[in-house]
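Just one chain follows, in the form predicted on its own, and it is written as structure tokens.
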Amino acid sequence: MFDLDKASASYNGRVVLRDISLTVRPGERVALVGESGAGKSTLLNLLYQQHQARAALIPQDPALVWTLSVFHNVYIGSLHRHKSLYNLLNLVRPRAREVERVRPVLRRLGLEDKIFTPAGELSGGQRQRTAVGRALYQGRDVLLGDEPVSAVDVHQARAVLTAINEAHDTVILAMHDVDLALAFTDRVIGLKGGHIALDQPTSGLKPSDLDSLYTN
């Protein structure tokens, strides 16, 4: 499904990734781990560019429209399903059937009571869960997430990651929480110094086995 062959990438004139070769097969759940600046976000974006039409992306910045409600920010994920006029009318006056389609997604993420709250009035964790809801509502086979649970507590993080895994066949997540990465994926890819330093099944791995990715 995803295939990189000696790919490199730069950011602000600095080489972030060098000669990355990587294959991700359908059905895999992959965690990208490594210290800040290791290139996790850059690698995630390289993979997303290969299958934008099939994949939903949860960016590190929630990229919400602050003046619009949670409902509308999630509904934005389905604009491709409808004609422009319908989307415009739904923006002005939400259709009951669209509200009822969005509601279960928000219920799963603990946001049902915020359905008509403007995104600008939400906490950081609520905004992040709204961005996750938008990606879930797209209904894609593949989900790529850049630190999708960094702003929520552990209990909420587990609920969000469970929802992500249940809704998508293939999942690739850049994560800073090693414990969650090992618990919710079946393969871990560790980045260090712009290279892949580790690529193993998560089965049998302990958080301490990844310590070398975070030390000089």
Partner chain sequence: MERSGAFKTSLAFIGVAIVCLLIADIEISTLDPWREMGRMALGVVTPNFLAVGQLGEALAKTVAFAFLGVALGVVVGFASALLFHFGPVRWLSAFVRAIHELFWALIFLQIFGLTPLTGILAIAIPYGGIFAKVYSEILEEADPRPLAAVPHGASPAAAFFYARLPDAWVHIKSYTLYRLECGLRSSAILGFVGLPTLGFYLESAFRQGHYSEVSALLILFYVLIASLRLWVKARLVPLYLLAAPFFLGPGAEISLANITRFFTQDIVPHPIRAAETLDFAALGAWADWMWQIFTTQALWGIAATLILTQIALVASGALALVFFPLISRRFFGRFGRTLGHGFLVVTRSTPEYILAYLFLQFWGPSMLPAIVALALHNGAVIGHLIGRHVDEIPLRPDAPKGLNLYAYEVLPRVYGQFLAFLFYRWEVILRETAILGILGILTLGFYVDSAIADIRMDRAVFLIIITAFLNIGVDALSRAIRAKIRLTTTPERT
The other form holds:
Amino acid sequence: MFDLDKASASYNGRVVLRDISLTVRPGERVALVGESGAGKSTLLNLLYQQHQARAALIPQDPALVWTLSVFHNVYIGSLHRHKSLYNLLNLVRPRAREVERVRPVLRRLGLEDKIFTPAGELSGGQRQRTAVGRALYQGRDVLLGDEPVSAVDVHQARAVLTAINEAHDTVILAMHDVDLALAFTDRVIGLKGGHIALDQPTSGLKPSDLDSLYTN
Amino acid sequence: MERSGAFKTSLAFIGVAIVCLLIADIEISTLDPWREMGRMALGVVTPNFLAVGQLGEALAKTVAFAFLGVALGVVVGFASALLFHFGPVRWLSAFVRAIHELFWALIFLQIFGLTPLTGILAIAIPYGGIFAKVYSEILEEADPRPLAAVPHGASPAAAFFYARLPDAWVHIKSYTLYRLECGLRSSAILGFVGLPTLGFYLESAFRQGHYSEVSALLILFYVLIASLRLWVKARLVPLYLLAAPFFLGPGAEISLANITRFFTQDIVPHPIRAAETLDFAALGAWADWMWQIFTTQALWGIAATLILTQIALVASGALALVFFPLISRRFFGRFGRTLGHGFLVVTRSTPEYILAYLFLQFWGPSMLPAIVALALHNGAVIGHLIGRHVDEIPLRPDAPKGLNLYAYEVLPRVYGQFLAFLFYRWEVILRETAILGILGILTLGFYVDSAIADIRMDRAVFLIIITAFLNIGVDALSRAIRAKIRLTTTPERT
Amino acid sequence: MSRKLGLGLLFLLIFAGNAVAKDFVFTAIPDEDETRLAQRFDKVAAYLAKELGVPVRYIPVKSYAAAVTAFRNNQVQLAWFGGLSGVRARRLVPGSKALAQGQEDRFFTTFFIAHASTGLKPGEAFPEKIAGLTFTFGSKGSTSGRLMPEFHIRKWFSKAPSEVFSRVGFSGNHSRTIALVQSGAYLVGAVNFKVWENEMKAGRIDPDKVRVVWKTPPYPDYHWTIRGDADRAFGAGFSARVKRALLGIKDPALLASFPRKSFVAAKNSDYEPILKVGKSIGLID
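Provide the structure of the form predicted together with the partner chain, given the form predicted on its own shown above.
Below is the whole assembly, all chains and molecules, this chain first.
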């Protein structure tokens, strides 16, 4: 479903990706790994451009609206499913029905007690989980995540990744934690210096196999 | 980098002001101010609240006009802010806000007479133009990232209300409240031209030299302004708006004939009106008429207006830097701050016209009373805004105190902000120079006022248009300078 | 928020359409103490209501121009104008008529007053030594505080006031002119003689500080003017009845509040001289 053929991309005038050829089929769970600056975010955005209407995106920055509650921030994920007027009413006064729909998502992410807390008052990990909740609530079948668990502890990270995997057919995650990458995906793409240095199924890979991506 | 830009700009403005001071019309010529001053001082210490007959009514009307005018301005301004990327909307909003609310009132007096509509529109129209500009800037500066995270397929309206507006909301609210304070001042001042607000009685009492009455009215007004944050609550606003129309007093008949006459006769230039046919001779006479007014009034008016504005601008800035620590908890204890707040409320709420008259008694007629009056008023406004901002700056626990704190920690941090406020205030000062005709300073406003006094609306409108373009020019210059030295703006602009 | 504001807008429309009953309304130029104006004209309103048998109201205005505008817009049907404002009003409202003037108004005069430090002495001749000093008029639209003094200044010096004096101001009204000259803020000023006499009586003038240095030749000033369509609005012969009522004011207290000895008939042509002067110094097109 995702196809790149000798794609290149630059960021701020600097070429970040060159000659990337890549195919991702429906149902795959892919980890993008590599040093920071290797081009993971750029590649993720490039893929997102291909299927904006089908894919939910978790950006690296949580991109929350600080003055709105966790509920509203998660509800933003469903704006495309409702009429504007309904959205407006729900902004002024949350509908009970919508609150009950959002609640299980937050429960799963361990945020249920924060449902009406303004996003600006959350800790870094809570903000990240709220951004994940917003993506989950979009109800898409594809999810693209840019370091979705970088700010939460290992225990929560597993819960979050499990939730992501359960809710989506196809998942592409940029990650820096190699252990988690191997545990939650079935294909690893390693980026180094703007091109693909490694593309293998997860099964049989050991963390040390990826060391070469992180050394000069 | 940024500091040096701000520094050079400041120096340049100070340089311009000094040159202006050299050519400005300044002298000190009074002989016996003490008799009148003594009467004023006596008035200040013996405020007489009973002397003003309809005090409560005037107060209620002042608030009612302010609320309805500002509210209508908010609606118009917000709608325009959303369309601000269209050139015509931007130009129209620049034009309407370039005209002082007193002039709007004088124009609407011609059309609607002394009706509530005159007062409301005189506030709503210029405020709408200001809201349009500031709201659009606030929205522009809102965090853009949430908008990118909105799912594909959401309607632009939904995306705006969820991902754009909430981040800007707090600033919009605080700016609107600030503007409401300005609206109360404007509403009071509209009394000077006959609307039944506080200014009506203030001007009467003042011009008759009933200073006990004047001080009672001013005290009442200060209390109204100082307590604004106590009685204006978001929840109560709809209630106030609902109640406001009932306090405006009787509406008068609005005559279509008067409205038509204003547009088809009053503001049609005299040579055109007098001509039987619209031929070349008439057009020539019209051109001659414009040239006459331009060379004998407008050019001199522009020169005097700009000289006065540049000096008053720098003087306002200097005073603001002295004033702002007065209300900051970094510099003063609770008692000191209360005094500071009181001082700033008094200085920024006393109409410049009255301040100017006070100084006229001391120094005689020249630009001097005008400069001091404008500088005190605007210095207090900017000082108030900066002072509130200072308290929000996080400082390290071992920061120095007093003058060292001011010079090393606070001033460098707020200087950019300060300049931004001052530049916003630039066009305001320009507009305010209009109402100082009593000093015998021939600003553009003086000529506009003369044209209206002569019931020559054609001249008045021509001069007002020139004034508006001067304002738009200064506004554009201020924007260019702000962009050049990259001044970040924040919610509360003046 | 916009929902709340929408309501405000709605109310705006409601009260805009909310007209009041048709009273006979009049105003007066604000030439002096407004408290006194209100007392004086409320008495006049009560008197006229009794004489005319219709509800009569006085509304105060803030400037000469506002009085003319209100008259022109038919917000008032009758007004106590000065010479200049009356001429202006009648030019703007065709058919309007001057009805009555105070006896003194036929021979009104302006006092030139000067601060004692100028050393100027009262005299019959125009005080030409005022050239080069600072000078304040009263209101820009005033006959006695602006039109006539400017006329005599131009006549004597053949120059505009701004070229004669080192500075020219407009104090706003006569009482203010006296206060400004008394404090020396302006050294010379022009003031309505009636207001000067009133202030003198009230003890607000210090003769050691400010004195009269010249009196202008007499000219016609204050008078009542009625709109030409008043008969149509209030019934045939209404203007004539108003005129009779005004001429019939005999109550000494009422007359003293103006202050005038009595009211006499006036007609539009009485003010021809004012129109000429107004045109000659460019205040009327």
